[in-house]
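Only one chain is shown below, in C-alpha cells, and it's the form predicted on its own.
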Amino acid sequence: MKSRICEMLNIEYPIFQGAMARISDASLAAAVSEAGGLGIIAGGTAPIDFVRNEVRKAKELTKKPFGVNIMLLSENADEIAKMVCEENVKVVTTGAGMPGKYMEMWKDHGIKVIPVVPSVAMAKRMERSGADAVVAEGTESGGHVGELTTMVLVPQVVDALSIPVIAAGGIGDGRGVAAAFLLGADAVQVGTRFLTAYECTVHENYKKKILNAKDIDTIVTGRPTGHPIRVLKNKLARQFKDLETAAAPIEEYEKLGIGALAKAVTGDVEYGSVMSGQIAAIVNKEQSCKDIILEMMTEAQSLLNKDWR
C-alpha cells in the first residue's frame, strides 16, 4: 500500500504515529520509524534542551525519517522551530496555530511541513501557506479535538486540496486504515493504539486504562475554555463536568488542569488527564510497534483487495 506520502517522506508504510504530549518520545518515535511508519516526537511545552535531546536519541535508535510536532502556541515554539533545522529533522507537524512565519526557514532546510487541521477552511489556508500535506483530524481523536468527525472531515478536505491528506481520529486497526483510503486519504495517523506499544514509556496504569476502556468511556472536557480535550472518564473528568454545570469561570478550569497530563503519564489515572481517542475500546493488547503496523497494514490490504460482490 504505497502512496504519495510514502514517496514524499521515504517511508515504507503510510502510517504516522500521533504526537502525544509527554508520551511521544524518542523510544516510541524511533520504534515506529524502524517499523516502516513515521514516528513523531511531541514537542509540546517541553524545554528546548529536552526536545533536542529526544531528537538526538531518536537518531541513535534509527536512521529512518522521523518527525517533530510543534505546538505553535507554546512559549518555546520559536526555539523548537529553529532546533529542527539545526538537527536536520526531516518532517515537522504542527498544531494550535499557523506555521507561516517558519515556512521559509523550514523549506530552506528541506523540511516537509504537515499541519494538523480540524476543518476544510484551515486545510485550505495551510495549503496556500506552502504545506506539503495536512493531517485531517476528526473529533474521535484523543487530546485536543475539533467538532467534525473523521468520516465527514476527510473526504471534504481531500476534495478541497491538491496536496496529500492524512486521516486521523478513530483509526486503530486495518478496517480504519482501509476506510481512510476509501475516503481519499493518502495515509493515516494513529495515536491511541500506540499507547499500548511495548516501546511506549507511559506508565502501566495509563496503558491498563486504555486496555480496559469500553465504547462509551471517553468524554470531552473543557469546552467552555475553547480548547476541548477528549479523555477517558475518571474523577478529574467528573470535576471538569461539575465546573461546566456550575458555569464556573475559566480560571477554575485552568487551575484544575495544571499538571493534569503529567499526573496521568506518571501513573495517577484518577486525578490525571488520561487523553485517549474513542477507538480505545478496540485496543485490547500490548504489542511492539512493528507488530501493530504489520497487523494494521495486512488487514487493510486484505479488505481493500476483497471482492465485495
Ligand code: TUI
The other form holds:
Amino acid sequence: MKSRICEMLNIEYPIFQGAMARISDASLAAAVSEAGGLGIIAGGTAPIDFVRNEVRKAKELTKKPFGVNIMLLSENADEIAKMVCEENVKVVTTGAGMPGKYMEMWKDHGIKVIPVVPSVAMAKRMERSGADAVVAEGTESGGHVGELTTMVLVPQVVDALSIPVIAAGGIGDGRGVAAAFLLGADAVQVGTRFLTAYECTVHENYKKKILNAKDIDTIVTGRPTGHPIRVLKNKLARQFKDLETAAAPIEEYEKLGIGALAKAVTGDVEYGSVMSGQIAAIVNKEQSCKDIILEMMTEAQSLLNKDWR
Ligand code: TUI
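Next up, the form predicted together with the named molecule, please; the one we just looked at was the form predicted on its own.
Now the full complex is given, and it begins with the chain already shown.
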C-alpha cells in the first residue's frame, strides 16, 4: 500500500497521526513517525517556546520525518509559521482557516504543506494556492468539524483535485483504511485511535472515557459560534447544549470554553472538553503506536487483497 504520499513525504505507511491540541506532543508524534507513519505535533494555542521545544524533543526521539499542525485561529499562528522554517520541519498541516499568506515562505524552506479542509470549495482553493496535498476531514472527526461525512467528502475532493488526498474522520481500524483507499484517498489521518496509545501522554481519565465510549456518545457543541466542536458527552457538553436551547449570547459560549480542553487533558473529564471522533466506540484497547499502525495496515491490506467475486 505504498502511495504517492509515502514517496512525497518519505514515510513507510500512508498513516498520519491527526494533530490533537494539547495532546499530540513529541512523545506521540515521534512514536508514530518511528513506527513508519507521519507523527504530527499540535501547535494548538500553545506558547511558541513550548511548541519549539516539542519539535526539538521529537528530533531527539526520531530521525524520521514528522509534521507540525498550525491551528490558524490561534493568536500565535504567525510565530509558529516562522518557527517551523527555523527548525527545519518537513511537513506542515493547517486547520481552521486558509494558510495562503504563509505558503511562499514555507515553499522557500522546502516544507510540504497539507491543509485540512471540510469541503470541495476549500480543497480547490488550497490546491490553487500551492498546497502539496489536502486532508479531507469528515464530520465524524473530533474537535472542530465541518458538515460533510467522510464517505461523501473524500470521493468528491479526489475528483476535484490532482494533488493527493488524505482521508480523515471516522477511521480507526483496517476496515476504515481500506474503505478510504477505495474512495480514492492516498492516505488516512487517524486521531482518536492514537489517544489510547501507550506513548500518548493525555490523562488516564481521558483514555478511559475513550475506551468506554459507545456509538452515540459524541455530540457537536457550539454551532452558534461558527466553530462547532465534537466532544464526548459530559456535564460540560450538557451546559453547552443548554446555552443553545436558551439562545444565549456568544460570549456565554466563550466563557464556558475557556480552559476547557486543558481541564480535560489533565483529568477533569466531566467539566473539561473531551474532544473525540465518533469512532471512539471501536477503540477498546491500549497499544503502542507501532502495534496500532501494523494492525491497521495488515487488516487493510488483507481486505484489499480479498477476492470479492
Ligand atoms: O481544525 C480542525 N480541528 C480542530 S482545531 C481544534 S482547536 C479549536 N479550539 C477552539 C475553537 C476552534 C478550534 C480542535 N479541532 N480540523 C480541521 C478543520 N479545518 N476543520 C474545519 C476546518 C476549516 C474551517 C474553515 C478549514 C478552513 C476553513 O476556512 C475558513 C476560511 O475561509 O478562513
